[in-house]
Each structure stands twice: as structure tokens, then as C-alpha cells.
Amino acid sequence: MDSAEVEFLAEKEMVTIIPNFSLDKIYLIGGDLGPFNPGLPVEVPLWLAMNLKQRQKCRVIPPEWMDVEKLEEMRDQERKEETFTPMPSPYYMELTKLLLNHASDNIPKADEIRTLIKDMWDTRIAKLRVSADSFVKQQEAHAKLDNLTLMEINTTGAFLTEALNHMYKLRTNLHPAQSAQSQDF
């Protein structure tokens, strides 16, 4: 899975908008949306919110967690803990990127939010690199990846898989007699 596919999945996350148009319910395969009434909040998937925002048909309400004070607390907590802390959304990075790219005028302190999310991302990726390094050095066979998001796993997954494949090849080349004996059984 690549980052575009992860972003596609993130676009299914629900966000709140305030439409400036009237429309009855929309019946889609994924579920019903609406009705849309001017000034009344309604939950829609992110892909629809972005489409309506681009056409100036709504105002996007940022998620509750997309607040400078809350994000500062999360960032500080992430820096304190050795393990990965739960994120406010499984798609926090993608949601932030999309919302700030398409609706930054609806998000107070957008630049500060962008910086805080980037800080959290950098902290988490650094932790992931240290964990992967430790994992490889200890020649582990499996790892527990609690509280990682799909994008974070996607970022290092290919590298880690390739590194483990190389380690396996090196180990089997160092001990060919042992592996040959184990195959006889």
C-alpha cells in the first residue's frame, strides 16, 4: 500500500461542515448523507467536504482534536513516553494535510497546527526508527506495533521488510549446514 492509497482511505473519515445550500438527503452506497440546510452542521466524508469547500458550498469545522492546546499536550506526551501514544485519529496526518491544504481559512491557527502535527510525526518516526534498529540488532522475529497509524507503518514498512529479508539471507548463508539438516525432517 502506498501513501496515495492511505490518503484515499483517510478521505472516508467523517467531518462536520456547515453548508450554505439546501438539499435533501443524498443516498450513496456507503450510506445516506444530509439533509443539507444552510447554517446547520452536518457530518459528511472528508472527500465530500473538500469537494464542497472547493466549490465554496460549505465551511469546514475542524475536528475537536485539531486545537493548538490539545495538540501541544499530545506532542508533549508523545515526547515523554517511550512507547507510541494513541493518536486522535488513525489518519491524523492525512486529515491535517487535506484540511489545511483545502480549508485552512476555516481552521484557526492553521500554521501552528501544521507545525505541531509535523513535530508529532517527526517524534513518532524517530521512535519507529529506533524501534526498528533495536528490532534488527536483536534479530527478533516479530514486533508489537501498538498505536501506529497506517501511514506510519507504510513509511517504514518497505524498508523494514527489505532489511529483514537481507538478514534472513545472510543468516542462511552463514549456517547452510544447519538449514539443510532442518529441511530433511
Second form
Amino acid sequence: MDSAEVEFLAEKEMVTIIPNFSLDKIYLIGGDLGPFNPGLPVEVPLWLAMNLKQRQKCRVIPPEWMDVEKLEEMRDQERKEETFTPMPSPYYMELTKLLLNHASDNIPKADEIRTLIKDMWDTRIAKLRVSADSFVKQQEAHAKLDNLTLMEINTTGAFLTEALNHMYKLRTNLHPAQSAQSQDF
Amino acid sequence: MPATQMPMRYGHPEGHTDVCFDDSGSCIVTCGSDGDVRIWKDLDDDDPKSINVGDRAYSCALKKGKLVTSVSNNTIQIHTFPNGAPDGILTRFTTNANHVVFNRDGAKIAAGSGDFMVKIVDVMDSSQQKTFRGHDAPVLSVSFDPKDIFLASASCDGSVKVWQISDQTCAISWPLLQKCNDVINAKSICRLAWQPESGKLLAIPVGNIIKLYRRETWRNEFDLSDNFITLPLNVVTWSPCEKYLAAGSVNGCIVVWNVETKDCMERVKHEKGYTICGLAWHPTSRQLAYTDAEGNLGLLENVSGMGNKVYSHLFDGDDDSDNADNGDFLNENMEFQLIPKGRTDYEDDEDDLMLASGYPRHRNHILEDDDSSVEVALMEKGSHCEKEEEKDEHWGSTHAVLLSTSRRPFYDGPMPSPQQKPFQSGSTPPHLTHRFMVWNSVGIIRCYNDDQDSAIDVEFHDTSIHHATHLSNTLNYTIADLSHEAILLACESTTELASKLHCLHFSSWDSSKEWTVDMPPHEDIKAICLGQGWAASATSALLLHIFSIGGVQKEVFSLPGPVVSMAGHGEQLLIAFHRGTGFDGDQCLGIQLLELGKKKKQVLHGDPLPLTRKSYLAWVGFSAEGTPCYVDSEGIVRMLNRRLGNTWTPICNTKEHCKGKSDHYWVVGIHENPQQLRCIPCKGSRFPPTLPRPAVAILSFRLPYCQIATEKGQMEEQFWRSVIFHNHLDYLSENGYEYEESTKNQTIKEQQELLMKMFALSCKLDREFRCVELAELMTQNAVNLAIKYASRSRRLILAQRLSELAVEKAAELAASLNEEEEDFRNKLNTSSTTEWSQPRVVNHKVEENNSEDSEEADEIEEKTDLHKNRQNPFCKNGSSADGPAIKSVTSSNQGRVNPFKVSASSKESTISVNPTSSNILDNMKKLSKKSTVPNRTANKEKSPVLKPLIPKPKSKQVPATNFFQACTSQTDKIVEEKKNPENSLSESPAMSAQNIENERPKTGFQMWLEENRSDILADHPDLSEEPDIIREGMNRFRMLSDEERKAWAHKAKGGATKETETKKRKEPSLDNTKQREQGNPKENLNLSKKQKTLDISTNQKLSAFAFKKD
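Return one more block: the form predicted together with the partner chain, after the form predicted alone shown previously.
All chains and molecules follow, beginning with the one already shown.
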């Protein structure tokens, strides 16, 4: 899975928008959306929100957690704790990125939020690296990581498993290789 | 000269605060919920010194350079003052102390805590403690007797106790306060106070009055009260000279009395009306510092200082001499103190008093003497009623109050309340730099008033109306309105310029989109509004100008009073104005409703506008459907009930939805269909800020009916709400607007269902009279059903009564039908005697379906012939509406069924449409639906109703979904049908369960079944019965994927027309189908109805055929 796919999944998250057009309920495979009344908040999936926003058909209301104070608190908590703390949304990174890229005019203090989310992300990825490092160093067979989001798993997952495979091969080949070498000569 | 109220300033974050002065009065000390103690040099001190004492500070006291605070870690701490260095912990409780005070010499402190205890601790030696147990709830406040003999305390258990300090016994306890379980729930924090020098009187704030108790006798000496105080008093404090008593209330009133004369010297209202929770007199000057529960600090200057001088001439000689005595006394003493200081200004008594009290020791003596004179004065007054008092203490006290009030020279009746200023609905106050000028259903107009420039932003909710615009506001427009056609702006006159009305008519088809009108000199525009094709402005000259939207001046007329607000919608103009002066906080408003259409008329002739007590008008306007509504400051939304002689019905109390006390909902729009109250939740304020951009929330309506918790109450509320919220349909039809028949039919159906439910409920409760009353509200069809229900539940008397009723109804119907032939319009009015206006439906139909009517009548006659055996005789009054009623009778020939019981064999019944499992409510729905069938055909090309007025989209979808929900709860049977997507594709939004039955012959499932019947038979040769085959088919059909099913449904729908025709041809030949059809003649009937619209003659044949089968 690559990050584009994760982002695709994230686009199913519901966000609240205020449309500036009027439209009846629309019936989609994923469920019914609407009705859209100008000026009245309505919940739609992120993909639709982004589409409408790009066509300037709506204003996006940022999710409740997308607030500087709350995020600061979360970031501090994340920094304080050894383990991963629960995130406000399983797609926090994707949501933030999409919303801030396309609807930053509707989000108060967008820059601060971007920084805060980036801080949290960095902290968590650093934790992930550290834990992967200790996992490899201690040659553990399994490990459990809670509260990781899909995007985070996706950043290291493929690489880590591949790396472990390689290491496994190297380790298992270590002794036979020596003997093979001796046979060669 | 009244006290000058200095502007409030931020002191602490919101939460409880306390305030005191230091001994010299040189600084104000406050503590607040942030745990800081702030030392303010004066009110304008921009950099107060802060001492952090804990997480939260509840109370503080200061004396002799020691600052004592009660903080959230349950301790009483001591800090040095003014350095703020911690000086140890005096005592601890198991929970936080609510109030802490010093005694007079500053050697001891007393603290009352949430753990029901009161403690006295020696400041120098904290091991010297005395504990007072006896309160049964958290202690609210404590007060030291200046002579250190007694201690008073108030508690949440409702008692105020006086303790003997020496032996820690309770000297007296009065049950004065309201009981509560915690300090935060207490109505008042009840900061009581002893007279600071003599300790003769103990002042206790009890509700809206202050009770004064005499020391030792513990008798209620007198009460102090004032009409200005409307809510409980929180705090009471004595002035250092003991003459004055100040009290602060929970709604921000500060009142100062002269205790001797019992006159109210000052009445000051907190600028925002926040709760006063700290109040302190300056030890020497005429200042009174106060803090509110939002953390603000305020100061009153020149409080009551003028007492003797200004008021003395107003009083009788008796009083005067008392005052003079005091004054002289003070002066004498003053002189000997002041001479050494070289002070030569004797003229200002009050200044002297201030200086004098700067020397506490000396002043002590002086005031002790002074006290005696005060006491003499009190005794003199009190002696009049001393005897009565002995007989009846209560009477005595009131008498005392009466005495005191009778001395008042000024007016003591109800106080006129200031008239509220004119406003635009949906605007925020004009003094704000960033404000909403209008927020309505069309869009938002914002105004920015910065130093350098001023601008107006117009934004439309629906950008298809017009794009957002930005205007510079050079003329300083303050009033605005917005409609689908235009933006209207107005400004008041200045010294050079006249008041202007400016219209941006953006929907104009020519190139000049703007016009401006100058008002005559000395005439200021106070309120404006826009309607459809017109604009109106009300001016200070009590004139109302009407303009066409293009700028032509039209009517002008005088208003009965100063305008408060106006609103326009379509051709209607609503004007709220002052009818007169309100008293005691009430407003006295009137309302006019005019119609400016072709037939101009006045609907409401300046009738009084009902408002909640002590509230003012906050919003006035129309619902999206055009019914006048308004909201008052207490959050009650009222709507005009045109059916009930234009009365106002409260439809929502927004306060019920608020979480906090100071939260409000700011209404921006009202919709009747769907029922929505659109408003913006405002936390801790009455109106929203422009940034961050507020979001609209939707509240539901609820009429204030009794016993809303019971099933009966709920249904009654629902029923009448439905009635009120559909009055607009009648109004629209009366005024020749188009509207969707489907919504009306939907409504009637909903109402009839509710009535039927209530009927059944009353039946169950053996309330037969009530049943008849309910039946009176029903339509003819529903009454027939009710008869059926009654007879089946063996209530023969009821059934008979109902049939009498049905005869009456039928007669009425016949009469109205006759009239109708003469004149449709007249009939609309005359038939309004029947609530349910079945005849009206007929009306509309007749217009559209004249041709169909005759056929239908034929059909009915046929039917009546066929079913004479169990016919009720009233159906003969042949009208289209009666047709279905007959059918109901025919179809409900099964055994007795509980109409509300969910049928267990739902699946089977769905398929085989077994008549035994059909129930009354099903039939009922069918009936009311039936009457709509012809309409639907006429209605097929739905034109957007009332174009600019009604929101196009919502009216269609939402009710449909609502209905489906309702259906599921009532009949499981329909659930199965719902799975067939046909439902959602149905062409009419009013499509409902019965329609499904109507359309049964062409559902996707049946098409599928036709095709796959052979397969099923092949697989299960043992299946011979039709129901079994269908059941098996159903199972298979359900195994199909959603898409396939949808495809079938689609096919069924697409081929609907064709299908029915082919079926007609096939029918005689296809045995199976025929059997099915025979099994359910009712269904067949429905089918025939459906087809009638296609081909009337075949339809007739078909129905005849169907009936022969029966």
C-alpha cells in the first residue's frame, strides 16, 4: 500500500461543510448525502468536501480537534509519553494535509495547526524509529505498537518487513556461508 | 449626584472572585479563579502586582499587612502584604473554604468550609483553633462580630447561625435561605455582615431583601428592599461608618441604603448584568469596589457620599435632626483631629469623614458615640411599632418597612422601563467594530468599522443568487437588509447630510443597479426591510415609507408608535413598534401586519405583542413559508396562528437547549417544512462574533403542552404542532400561491394518523367521550375507520355516536360540495369550521380533475352496490373523497386485530397480502392516500413553489424520509417492501406504503418472479400453492445482489407503463396472476385507480372486472 492509497481511504472520513448552493439529497453507493441547503452545515465525505471547496461551492468547518489549544495539549502529551498516544482521528495527518492545502482559508490559525501536526508526526515517527531500532537490536520475535495510524504504519511498514527479511537471510546464511567459502577454496 | 460607575475592567478569568481594600485604602486587592491575588493601585492600574496563592482562590481577607486566602488545596494560607511572601498555612479543611474573614483587630480569622465546618484560628498561633460544628451543608459565608463574642455563618442547608465564640455553641439559627447541596448550586453566596463597629445589627441577604437582626435579641429589626432588585442578593457590606449598607445581586444590581432612614441611596446596574460576588467599601473614601463572577473588577465613585447634604432637605424634620446630629458630631471630632494636620476645609463633611476614618483608633471612639446616636434614631423609629412587634414579629417588621417607605418623598410605584432601541433582526449591536448588519436566510452582511476605513461585506448563502460583494462604507451605514433581489442600506443623518436610504438592486435587468433616497430633514431612518418587489423604511418621524424595488416612492403612512423592528416577506410587511411605556422591565410593544399585494389590507391592526415578562424583542421576521414569527430576549419563539384568530403560539424555548445559564441562541431563520429553527449557539453571550465564523445549528420546535412526558401529551403536542406548522398551506392557497399538494396530503395523513393513535389510546383507557371528541377532529375517512375500530373493540355506544358524527360530517361535506359549485374561494373560508379540511382537498382536486370526477363517481356507485351488505349508509354522499372510505370497509372484514401490534407473520403477509394480517392503520393510510391519487397526476410537473419564498429542495426529500421512519415503526409489513428500491425511485415524494401496494403489480420482485417462476417450479415441484411459490421466490430474490435487485427494480419502473398494459392483456390468460389478483381485490382496485390516469375506459372495465371477482 502506498500513501496515495491511504489518502484515498482517508477521503471517506466525514467532514462538515457549509454549502453555498442548494441541492436535493443525492444517493450514492456509499450512502445518501445531503440535502444541501445554502448556509446550513452538512456532513459529507472529505473527497466531496475537497471537490466542492475547489469549485468554491462550500466552506469547510474544521473538525473539532483541529484547534491550536487541543493540538498543543496532544503534542505535549505525545512528547511526554514513551508510548504512542491516541490520535484525534485515525487519519489525522491526511485530513490535516488535505484540509490545510485546499481549505486553509476556512481554518483559523492554519499555519500553527500545520506546525503542530508536523511536530506530532515527527515525534511519533521518531518513536517508531526508536522502537524499530530496539526491536532489531534486541532481535525480538514480535512487538506490539498501539495507537498507530495507517499512514504511520505505511511509512515504515514495508521497509521494516523487507529489512527484517534481508537480515534474516543474512543471519541464516552467516554460518553456511562460512563453510561454503571454505569449500570454495 | 448619583455614583459614577467606572468602566469594568478585566481582573481575573471568569469564575468566582473576591475583593477587599487594604487598611489605608490605597489599593484594591482581588482574588480569582486563576489562583492569583492582584493588588491594584487603582482601577486604571495597568500592571497590578500578582501573587500566586494556589490553583484557585475562593476568598481573601487583608488586615495589618497579612493577606489571608482560602485556596483550592483546602488550606487557609497567609501571605505578607504587600510583598506577597508566603507566611505559612493557618489551617486546613477536608475541602476548600468558601469564605474567610478577619476579626476586627486582625488577630483571628474565621473560615467556613465546604465540609460543613467553621473554624476560628489565631493568626499568630495557628494551634489556637476553635471549630464550630452544626451546619448540615457547606458553609457559604462567615462574619465576625466586631466585639468578638459572636460569629455568624450562613450555610447551604438554608440556615444562618450565630455562634457564641467562647463556648462554640449555637446562639440562634434562622432557617432563612433556600436549601441546596453545594455552593455552586446556591442561589446566592449570602455574604452576611455585622455592623462593623458596634455590631448592633447583623445584615443578611435573603432573596431580594436584606434582613437586619438585632444583636442579642436576635429579632428581625427591619428589612431593606428595593424594587430595583429583581434577583437574589449575593453580597452585603456595611460602610465603615456603619451608616450605609451596600448589597450586590446575582444580576448585577448594586444598591446602597442609608440604614438610618432606610432610604435607597444608590441603584447601580452592572454594565453587563453579571453576578456581583465581591463588594468592598473603601475604608475612608466614597468608593465601592466590586467584582463579578466573570472576573471583572469595577468601582463606584462618590457612593452615597452626599447622603446628608443632598437628601437631608428632602426628609422630615425628625430625620433631619438625626442626620444633623450625626454630622455635627462628626464635625466636632473632626475638628480636633484635623487642626493639627493644618487642614482648614470644614465645609465638606464627607471629606472630613474620609480623613477621619483614616485614623482607626480615634475614629473608633467617634463612631462609637456616633453609633449611639444612630441607635437612638433607630429606637425612636422602632418604638412606634414596638408594641405591635411583640404581638406579631412579622407584622412588625413589615410595618417598619412600610414606615420607612412612607417617608420616601419620591415615586415608589412600578418603574417605567426604558424603551428598547430599534434594531434589525439578525444584527449585532452597532457599537461593535466588527458586526453583523444582517444574517438572514438569504445571506450575511458584515460591517467592519476600523479606524482607517469602514467597509461592508455582503455574502450570499447561495452564490447562485449573486456573488459576494464588498462595499466601502463612507456614509457610515448602520442598518441593512438583504433579499433575493436587493441589498438595502440606511444611515442616520449627520450634521451635514440627511438620512439616506441606499438600495443595490442587483437583480435589475437594466444597467443601473443602484438608487438612493434622502429622507426629509430631521427624519432619521430607524428600521428598514425588503419584501418581494418593495422596500420599506420607518423613520423617527413615525412615518413609514414604501418604495418599489426600483426606487419609485409609493405609500407613506404614520406609525402608531416608535418603530422597534420591521420585516418583510413576499407581500407581507410586519412592523413592531412601541405602543406605550412598559413598567418594571417589561416592554409594551404592538405589531402591525400589512399585505401590500394587489388587495392591500391590514391583517394585524397594531395588536399588543405578547412578550415574556421582563424581556424585550430580539428577532422578528417570517418563516421561510411566510408566517410571522418573533423571538424575545428570553429565547421564546412565537409564531402567528392564523387559524386561531391570529394569535401567537410559543413554538420553541431556545433556553431549554442552552447548556449554560449565560448561553443563548441567536436566531437567524425559521422553517416550517421541514420544521427547523436555524440559529447560532453563542456561548456566554447573546450574539455571535464575526470571527471565528459562527456555524448555524438547527433546533427542533416544541409547543409548551402539558404532560409532555406521557404518550398522550406527546401525541397531542405533535398533532397541534403539525396543525400550526401547516397553517401556511391554507394561507398560501388563500392567497393564490402555488404549493405542493403532496406536502398537504402528507400533513393530513400525519395528522390523521396521530388522531387515530390518540383515538385508540383513549379507547384503551375507556375514555369514550374523549374518543368522540377526537373523532370530531378527524376527516370523514378516519371517522369511518374509528367506527370500525370501536365496533370491533365492542364499544357499541361509541360506534353509534361516531356514526352519528359521521352523518353530520357527511352532511357538512355535501353542503360544502354544493356551495363549492358556486364559488371555490368562498368555500375555502366557509369550510374552515371543520378542522381537517378534507373538503379543501376536494376543492383543489375538483379544479384539476373535473373530468375524472365523473368516472370516479361511477366507480363508487358500482362499489356501493357491490358492498351493500356491509355498507355504511353515509357513503352515498358521493364525493371523490368518499370512495376510499368504502374500500376500507370492504377490506377490513377480518377478525379483530390490535392495530398497534406488530404483525408477527410479516413476511408472509407481505407476499401473499393476506387480508387477515392487514390492520387498521394500514387501511387508514391507504385512505388518506387515496384521496391524493388524482392530485398526483395533476401534480406531476412540479413547479418550484412560490419561487423566491420557499426553499426548493428540502420540502421534498425530508418529509419522505420522515415518513418512512414512521412507517417502519407502525407496520413491519412495509419493511419488506422498503427493501425493494422501487421506493426510493418513486416519482412522488409523498410516495408511501400504500403506493407500494398500489404499484405492487410492477415491482422488481414480481417481474423477476414472472421470469423465474419456471425455475422455481422446476426446483421445487412440490410447491403448488401460490403463496409458497412466492415465498420461495422471495428467498431467492433476496439472495440476489443489491445491484441485480436494483436493476430489476429499475426495469420495473422503466417499464411501468408498458408493464401495466401488457399485464392487462395477459391477465385473463395468466392463471397465476389472476389468482393473485383475486386474492386481493383491494389491490386490484388500487391498480385500477392507477391506470385510470392512463386509460380511463380500460380502467373502468378493469375495475368492474375486479369487483365481479369479489
